[in-house]
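As structure tokens, one chain now follows by itself in the form predicted alone.
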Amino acid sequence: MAAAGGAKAETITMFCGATDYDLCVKAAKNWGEKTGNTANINKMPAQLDDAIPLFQQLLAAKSTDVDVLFLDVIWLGIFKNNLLDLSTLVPKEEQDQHIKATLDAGLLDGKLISMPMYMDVGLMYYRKDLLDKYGMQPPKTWDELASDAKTIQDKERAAGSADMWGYTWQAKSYEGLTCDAIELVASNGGGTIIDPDGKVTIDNPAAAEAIGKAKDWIGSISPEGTLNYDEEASRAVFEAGNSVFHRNWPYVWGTSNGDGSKVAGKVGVMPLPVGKEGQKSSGCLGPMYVAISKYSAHPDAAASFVRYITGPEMQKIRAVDGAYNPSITRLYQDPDILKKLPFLKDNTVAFQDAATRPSGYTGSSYNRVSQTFYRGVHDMLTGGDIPGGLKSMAARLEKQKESR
């Protein structure tokens, strides 16, 4: 990674997310000390999506003002035509260190356009103390979860916990519902809305069955407010001690065991259940990536920085200092990381079996596709006809998927 002897030091520029900014600065400092080069880190807007028009403007102008971009997994299809192919810039052995599902999401149209900085996937949190109290094991299927959630909820209410619910999740009409719903549908054998070849797959009995089960949870094991819950609203219920099971992202391990949480020390984590025997857990893939602009004046230095910021040294620092989950498989056995994130050792399958949203194929149309999906699912959860809703949704998606 060091510059060749006598080579002139180079300066590159990276945009980094606001919540990741300090760790990006640390990566730049470490890399600079190793190579003699400089990486200037610019902070992206607090609302990550606000960076999309900024990146579009820079790339449309073929600007050399940015070399390395920090990208949400669902943006990769939007920007793929403006990004360098990293296949020959990042050695194969370094690529192969990463969890396959994560690396594959950065591979579009046969080109490796990005590398993962860390892993993010939907997980199931649960009250270990309550499962132990009632002699239950963590459920393997969604039906088992619904049954166990109802049993514990009813018994806890009878014992005086009037606000207890069985399961909290995210069913507000927004991108988070795309994630929650694709997890249910994919784990039931119903596909991932649009397959990688562009075939619309959502209109099928397995998808209808999965959404129907979720609809039945509302008002039974999940509060009516679930229909307006995002990650933070649903997390608040769980961390107040008022939910047995809770679907969310890996960051909740830290918050649920932190100051102010009434469930600290009582939380277990597991891969999401499956809908049917033989299906995968299918937690929604949500990692962040780094990529190099095609218009960078310093592609080799940028590649060197990408290799460092996505490599094992920086991923370990990010895990220990920031509680981010590595995308490098062998770090799931690292004792320092497991001390910080002990749930990782039992949840490797959740990261390997992740379900991917159809952003790679749909590209710049992804936001419209996702909006059609989550609005449609929300309508079904609030009383709409499920088979008819899926049929009309599929017809709309057929038109939207090709307007990329």
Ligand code: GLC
Contents of the next structure:
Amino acid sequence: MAAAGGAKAETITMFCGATDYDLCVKAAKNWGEKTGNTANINKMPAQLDDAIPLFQQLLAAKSTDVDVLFLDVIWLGIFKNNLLDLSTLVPKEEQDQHIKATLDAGLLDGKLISMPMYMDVGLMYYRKDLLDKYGMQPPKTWDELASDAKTIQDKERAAGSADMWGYTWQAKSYEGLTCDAIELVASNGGGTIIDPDGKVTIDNPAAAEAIGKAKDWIGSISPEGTLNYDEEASRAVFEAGNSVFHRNWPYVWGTSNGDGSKVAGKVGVMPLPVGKEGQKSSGCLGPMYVAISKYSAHPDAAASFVRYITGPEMQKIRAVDGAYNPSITRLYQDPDILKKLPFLKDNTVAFQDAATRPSGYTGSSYNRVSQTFYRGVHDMLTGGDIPGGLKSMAARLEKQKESR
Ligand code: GLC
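Right, the form predicted alone is done; let's see the coordinates for the form predicted together with the ligand.
Below is the entire complex, every chain and molecule, led by the chain shown above.
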């Protein structure tokens, strides 16, 4: 480790995601013991998007109050001008341990502005015990899922589980809905809003069909509350035992099998279904990164911490303790990790087939583009006209994508 090497111990500060907080504190403790330095961990707002204005303020003020930032993949273009180039701060052989496409996404304008901390991809959880009880196989298409969800929900309710729902997911008006909706649209052959060349593709019949189906689920197999659910709110319903299927990220394998979950040991997980035969399962790709503020007064200590928190020791702890999927390739063969996460091999397929949000093309205007998308979809799910909504959304996106 590039420790403080005899010099005065240094103190750095990192902002970490709310659900990642405990593992960041653990990383800080381990790193502190190894180097004699201190890393203070601040919790980011519960909803990740709310950190964007916070980070923007800190960086605009050239604040030295933060050294290390936790970044969603879609924010890299937003913050790239305020981040240090890590290409010489992190040794090349350490960089090359990571999944290449994921490392490369952190490389902007020839600078390595961030290092991957873990992979994220949308997955489908289900109640294995209930599918077994009704003699069902895990569904392959969204239509099969909806139909199985309805059958099991109705039978379970009739048998006394009054609070049972078929499917819980995230449809609050926020970034998470961009993910959930892009998964439905892309796996139905409707594209990913704006294609990698910058063409706005969202106004198409396959997209309209996918959103129309999701609209029909609300109030039927998904509670009305879905329109206000984020990951944590929807997870609570699943882990209370009140949902047959549940869409969420890999960490839910850990929480749903942990203390406080009523469904521990009864959960199955698989790639998301497809809308149409021949289409790929299209989990939203959401790797998380860490980066160093250009205004850090402790860049060397910060780089040492970044190397530790993104390195193999911590990625293994994060996988075993929290079910987070590593971005370091060789950990996919690690027996301790595979014991805890037997489905990890399927996830590597899910990463390859994943739906990528259009942040590469839109760069610093991604946030506005995504807001237009999720607000528009939320409106359609609550009763707004779908074909008309997609048409006006496409016109708005045409203007916004160019403001990058
Ligand atoms: C997860 C993903 C992230 C995504 C967010 C949406 O944290 O890692 O990429 O933007 O969920 O809520």
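Residue numbers count along the first chain shown, from 1. Between two forms, the rigid core is defined as the largest C-alpha subset superposing within 1.5 Å. Keep in mind the model is a prediction, meaning the values are calculated, not measured.
Rigid-body analysis of C-alpha superpositions between these two forms gives a rotation of the smaller part of 29 degrees. After superposing on the rigid core, the C-alpha of residue 345 is displaced by 3.4 Å between these two forms.
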